[in-house]
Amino acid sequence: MRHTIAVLVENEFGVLSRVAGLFSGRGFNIESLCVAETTDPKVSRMTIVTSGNDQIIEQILKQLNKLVPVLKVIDFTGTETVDRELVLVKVNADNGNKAEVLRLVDIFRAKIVDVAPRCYTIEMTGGEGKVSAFLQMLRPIGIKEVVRTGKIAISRGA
């Protein structure tokens, strides 16, 4: 089962070796992983999707909790939350394919932030389903390259 979590860490060098460190020394995978400051400049903010059942999760919120420069652990699973991922994606664009491109960023409410002679640079927010549709979309298109950030979560409410 996939879980989201997120991790209240003190924003100075080697953290997130430490968190990462953690993960792959116990055989855990980190799907992805997206780490900024927070309001705070003396907080950052890691949101780690990784897989395990139980108890495998519940050790790695053990051992992220006694880790020393992290503040607060909150698992998501089980929480109403609003998550995003953001992908930039570069895409052929010639003659024989620009309306149909222009047609598939209106649908999905994506932008252009660069246009060259020959492709386009698209970026798109949504749930990682709504990515990953958008990205299968382009492919028979062609797509010169990929960024995805990784999910961001928050929880609802209060």
Second form
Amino acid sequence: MRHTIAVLVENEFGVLSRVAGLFSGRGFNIESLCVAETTDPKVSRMTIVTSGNDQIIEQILKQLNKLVPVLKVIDFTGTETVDRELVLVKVNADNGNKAEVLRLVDIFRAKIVDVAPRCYTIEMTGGEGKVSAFLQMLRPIGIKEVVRTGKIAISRGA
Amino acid sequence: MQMTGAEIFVRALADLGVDIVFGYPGGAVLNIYDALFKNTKVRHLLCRHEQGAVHMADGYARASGKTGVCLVTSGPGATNTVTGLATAYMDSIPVVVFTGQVPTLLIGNDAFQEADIVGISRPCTKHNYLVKETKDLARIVREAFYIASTGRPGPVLVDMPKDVLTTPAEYDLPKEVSLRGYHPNYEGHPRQVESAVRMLLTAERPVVYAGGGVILSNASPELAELARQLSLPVTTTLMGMGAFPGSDPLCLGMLGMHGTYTANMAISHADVILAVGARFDDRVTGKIDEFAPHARIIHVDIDPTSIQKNVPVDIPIVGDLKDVLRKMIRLVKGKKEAAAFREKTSAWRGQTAAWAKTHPLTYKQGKGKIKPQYVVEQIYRITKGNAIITTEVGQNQMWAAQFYTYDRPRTFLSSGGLGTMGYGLPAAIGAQVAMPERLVIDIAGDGSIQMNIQEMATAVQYRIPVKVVILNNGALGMVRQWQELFFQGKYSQTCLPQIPDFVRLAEAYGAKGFRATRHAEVPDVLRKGFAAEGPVLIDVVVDPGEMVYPMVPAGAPLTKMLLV
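Condition change, the form predicted on its own to the form predicted in complex with the partner chain:
Below, the chain from earlier opens the complete complex, with every other chain and molecule after it.
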């Protein structure tokens, strides 16, 4: 089963490799990993999407907690969360399909952020379902390149 | 007062009570060696190889319970410590390794004797540091010792660039350590402990499965008291030898691949297992799906990751064993439930005694070649069990575990987790430094001893009177045993026809050498060797065909033992 885990860590040298090394060294999966500073510049927040059975997830959470620079580990499974991913997509945009691209951008509340003679670059954010639906719709038009940030998540409520 | 980083480092060691450092100098740590030269509080022992230095620090730590300290230079000095770090990491031994590093500005430039030791050692240390500024050095040294010795102990590495060691700063060693991401939990949850005792008291066939954690938390007296209050049979892991007195009638001996018939049968038939400071290692459980099929399991460990890692557990308790066992004792001591429990489990103890009677550890010493088991038994007799034994890895290690009885903790020092050949001699030196009054014996094999034989020079230089007994079978015995049993006797690369003359080798190092080739002379030769002054190497030429039994083949359940 897939789990989204937030890890608050000391914002210091080498902490990313400690976390990444833990996953590779123990044979755990990383589907995506997102890291940035929090409001406290001494603390970074990682959002990791991983998968495994209950026993593996329990090990992942415990092993993460065991790392000295890890301050807090939150498994979002079973809690109300908002999760988002940002994607940048370059699609073919010639006279035959420009209108179709624009319509999809409108439907998905995406944005065109760069225009070239035969290519649009689109920015889109959304949850997992929306992102994959958007990419699926664009595929027949011709995707030249996709960049995804990986998922970030936050709990709902105060 | 302003001091250089190197002076700060040495001063911090002294202030933290470090009396000895095992090390090897080099370019990146020259300033530290200069500061050590002027310091009188911190002794330095010059080893012959950095791997030896870490094993010495490790042996020192295991024998004394204090944190072992090691100091080496950058690059190859640092990479040579990796095996020692991994050894200490697998066995949870508090060791701090300090490495020199090239100057900060050169890091990443492939400078001379540069290695990314923080990167290399990350998966085999509990934590590690790269010191970036001199002002942080004293604090980091303090934290390194704190992390190494608290919670589940383990090795910590501190990498110190040369410019950090030459730059001056104020000396400021913090009194307290505050790490917001590191809070080991020492107190077992009282309600979990109550449930555990309740479950234990329902048992008809209880077994205590005790590991190295008992020794690390100095909880042997508590374990013995709980076991006696409830007459609980106790089996120990290799790492737990001595955690519970081996000569106690409740002791079932070691369990696992080369465990006793009794211990393996008992754990396989148990209905409640109390696991303390053990981690259900594959060498202990055999085929994991068939491990202890009838048992409910109570698992006490200070490291939450050890619990539910390999086997599902019914009652997990995270905490220091000393605390948890004390709480358990309080719940049963003098209670009538305890008396009733002893009564109803007496048949079970009768069963374990019967197993022990029908299937003891055994071997046959005929008139011919010397049996290695006989040698170990003689070492036990001559030392009356009062020696500190270290081992190498392989058959020598298993026989040392099987045929010497360990009644006290910190008397059996062995690389259990990593299985590091070449561990025994340097570990013996470290143990002897910690315990100068004790007789320290390395039970070795002719293969393993050659992996760190250079440390004989260290022993001779500092007159460290370790005794090495080589069970010399002219082969890499344990690997050959597997080839004999599972590879149709094809001894691929396990015969050692070119073995040095160990007696003359000892003499070349300036140590004393002895040899036994007939079984009748073994006791005398051992006695003479142990009585001789200074470091001694005793070469005992043993039967090369002898194998370690019982044996549970890898991947088989514990009840499928190959017996003698």
